[in-house]
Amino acid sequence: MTVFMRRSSQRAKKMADAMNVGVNLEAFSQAISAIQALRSSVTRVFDSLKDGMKNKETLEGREKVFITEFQDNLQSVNRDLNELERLSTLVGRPSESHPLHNSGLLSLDPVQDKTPLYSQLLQAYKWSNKLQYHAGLASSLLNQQSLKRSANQMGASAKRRPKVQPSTLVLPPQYVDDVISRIGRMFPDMSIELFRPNGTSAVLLVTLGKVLKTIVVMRSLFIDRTIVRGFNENVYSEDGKLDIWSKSNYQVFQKVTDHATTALLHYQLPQMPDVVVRSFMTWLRSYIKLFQTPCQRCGKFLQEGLPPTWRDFRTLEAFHDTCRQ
C-alpha cells in the first residue's frame, strides 16, 4: 500500500512538472517585438535599394551617401537578427505532453518507448479531426450539386420516365444560321462560311484576314472541335469536302489549334450557347495580328522560332506559351 501511494505521488509530481514546463510569455512577447523590428529594418534595406542614389551635387557625393545609408540599414538588420536569436533561446519549448483529460496520465508511463499509447492516441485524435474537417468540406461540395437522381429512383419507375431532351440541343437550323450571320457582321475582317455536309449539323470555315483559316465543327450551337491551318494551306480533302481531321503542316498553327481547344473548354455556358459562340469568335479574332504582336511578358516577337501563340481568355493579350505561366 505504501509503495502504491509513493508511486502515485511520484506520478502526480511528474504531471505537475510537465504542466509547469511551458513557454516564457515575457520572452515570447519580446520576441514578437523583435520580429517586428527585424521586418522594419529589412523593409528599410529594400526601400533604400528601391530609391537608389538621392539627388546630390556630385556623383561621388551621391554614391557616398547611398553606401553609408545602405551599410547602416544592413547593420540594423544584423543587430535585430541577433536580438531575435537571443530571445529565441529564452522562450523555451512547450511541453511535449498534451493531456487529453485523464489520458494525459499515459504520457507519464516510464516504459513509454515500449508501450507508446499516448503518442498513438494523440496521433489518432489529430487524424480524426482532419477526417472530420475534410468530410465537412466534401459534404458542402456535394450539397451544392443538384443531383436529380438517387438510388431510390432507380428501378421500374425510372424506366417509365420519358427522357427529356435539352432544348439547347435541338435548335432549328434557321436560328443557328441567324446567330452565325450576326457574328459575321460583327467582325468585318473575319469571313465565315457555313456548310451542312451531314444534315443539320453545321461546319464553319472561318478565314481571319490573310493569317489563318479555322474549321469549326458544331452540333447545333455547341462547338465540338476546331482545326486551325495557315491561310495558304488547303482545307479541303480529295473528295471536295472540308478536311476536319488533318493537322496543320506548321507548328505555329498546331499550337493555335491546341489553344483553341483549351478555349472551347473555357467558354462554357450551356444556357446561352450563342454567347459561347460569340465569345469564342471574339477570342479567335485576336489572332488577326498573330505575327505582328509582341509578347506582353518578355516583349519579344519570336521565342524558339514561334510568335506569341497564346491569347488570354479575358484580356486577349498575346503571350508566348512559356511566358504565360
Given for the second form:
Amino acid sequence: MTVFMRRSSQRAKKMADAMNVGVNLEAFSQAISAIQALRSSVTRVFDSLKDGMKNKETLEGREKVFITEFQDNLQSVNRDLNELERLSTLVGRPSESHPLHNSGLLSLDPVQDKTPLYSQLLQAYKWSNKLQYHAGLASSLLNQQSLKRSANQMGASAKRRPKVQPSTLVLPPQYVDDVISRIGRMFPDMSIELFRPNGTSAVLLVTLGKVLKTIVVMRSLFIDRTIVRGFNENVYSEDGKLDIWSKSNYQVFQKVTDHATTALLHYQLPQMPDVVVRSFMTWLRSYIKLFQTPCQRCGKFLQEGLPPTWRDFRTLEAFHDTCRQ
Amino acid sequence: MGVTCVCQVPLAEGKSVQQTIDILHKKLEQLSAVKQGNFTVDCETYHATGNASGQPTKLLYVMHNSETPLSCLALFEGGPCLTADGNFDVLMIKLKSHFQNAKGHKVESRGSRYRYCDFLIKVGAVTMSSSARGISVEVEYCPCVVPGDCWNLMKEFMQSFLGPSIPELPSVFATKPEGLYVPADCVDTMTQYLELFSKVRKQQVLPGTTR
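Switch from the form predicted on its own, shown above, to the form predicted in complex with its partner chain and output its structure.
To see the whole picture, the full complex is given below, headed by that same chain.
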C-alpha cells in the first residue's frame, strides 16, 4: 500500500512540477494539500499499529478500541485517497512537450551544464527521426528504378526453384574475347586490349585517341567497374601489373571516372549484355573531343576550371557537370 | 607534361614590373588559384669559336628549368637540341676552347607558381644582368598532350586573368611537320622561352625598371 501511495504522490508531484498550459493551478494546490492529508493519515495508521493496544481494563476493551481506531485510520486514508484521485483528474494533462515521454523527465535534472543528457538525447532522437524519414524517401525513389543488373530472380520463387546460375553470367571466355574484339574493330580511334590478370574476369585497357585511357573491369560480359586516367599517366603499377585502383592525378579525369560509373549503371539490359557493352563504348568514344567541345548549354569551354565532362546518355552532347540539369 | 604556352605580358599603364606582377597575382588569387612555390627558368649563351670566317658565329643556348631540376637543355636556335643531366654545365666549362660563355647575356625568369584545378600558371619577372626587362607568363594545361585539342580552352582560361592581352598560337606548335596534333613535350616549352628571351634581349632597357 505504501508503494502505491508513493507512486501516486510522485505522479501528482511531477504533474505539479510541469508548469504547462491546460493545467488547473487551483486543483494543483488542492491536490498538494490532499497529498499532505493522505500522508498524515497513513502515518497515523502506522503509528497506531506501532503503539499497539492502549491500556484498558479488559482485554476485550483493549482489542475493541484498537480495532475501531485502526478502522477509523484506514477509512480516513481511503477518504483522502479518493479525494486525491478526484483532484488529480481535475488537474489536467501535461502538454506533450515531453517528446521522449518518461525519459523527458531527465530534463528535471538541475545540473544541466555538467551533464547535458536531456538536450543530447533530444538531438539524437530528432536526428534519428529525420534519418528514418529520409531513408524512407530514398528507398521509395530507388525502388522506382530497378538496379538489378544480372538476370537472377530473387524472392519467394528462388526458394521453390533450385538455385540456377543465369546463363549470362557463365559465358565462355572465348565468347567474351570475340565480342570485345568485334567492338574494338567498330571504332577506329579506340583500341581495346584484353587482359585476364585474375582468373576469368576480363580487364580491358581502352585507349581513346590521344585523350585518355580507361581500365574497365568486367564480370563475364557485365561491366563492373571503370577508372579513367589521362593519356600521359601511367596505367601500370610498380610490379608491372595493370593498376586498377589509383585515381587519376587530374581533376578532369576524376570527374570523367564518376560519369563513366554513372554510365555503366545506366546502360542495363540483363538479357543482352553485348548490346550494353557496345552502348557503353559508344558513349565513351564521345570523349575523343573532351577538350575541343564547348558546353551545349553555356557555350563556354571552362566552368570552375573543368571542360564539359558530362555526355548525355541518348544524344551524346557535351555539358558541364553543373550545366546538365 | 601537358600543353604549355609561354607569352610575354606588357606592363600595365604607368606601373612597374613588380606592380604588374602583383596585379596578376591578385587576379589569380581571385580565381582561387593556390600558390605552390617558386620557379626559375634561365638561359646562358655560348659563342661557338673556331668557325670559318665569313660565317656568323653559331650561338649555343644552355637552359635550365626548375620544373626538371636534374636536367638541362642545350639547343641551337632553330637547330638540333640535346637534353642532358646537370653535369652538362661542368662539361661546358671543360669545352671552354670551343664554346665561350657570353656572361653578360644570361637571361632568367623568376617568380611564383600557381595551381588552379588542372592548370599550372607561372608568372615571372624576366631579368638580364639584374635589370628587369619584362614579364613572362607560362600556362600549362596538364591533362592534355595535344596542343590542337586544347588551344581554345587555354585561350579562354588566359583571357580570364590576362584580359585582352592573350597571345596567339605559339609558332612552335604550328611549324611542326604534323602540325598541331603531335604530343607536346618540354623541348617545346623551352623553345618558347628561348624565343621570349631573344625578344627581350633585343629590346632596349625599359625606363625606370631597375630592380
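Rigid core (definition): largest C-alpha set, two forms, superposition within 1.5 Å. Numbering follows the first chain given and starts at 1. Here the structure is a predicted model, which is why all the values come from computation and not from measurement.
Core-superposed comparison between these two forms: the CA of Asp178 stays below a 2 Å shift.
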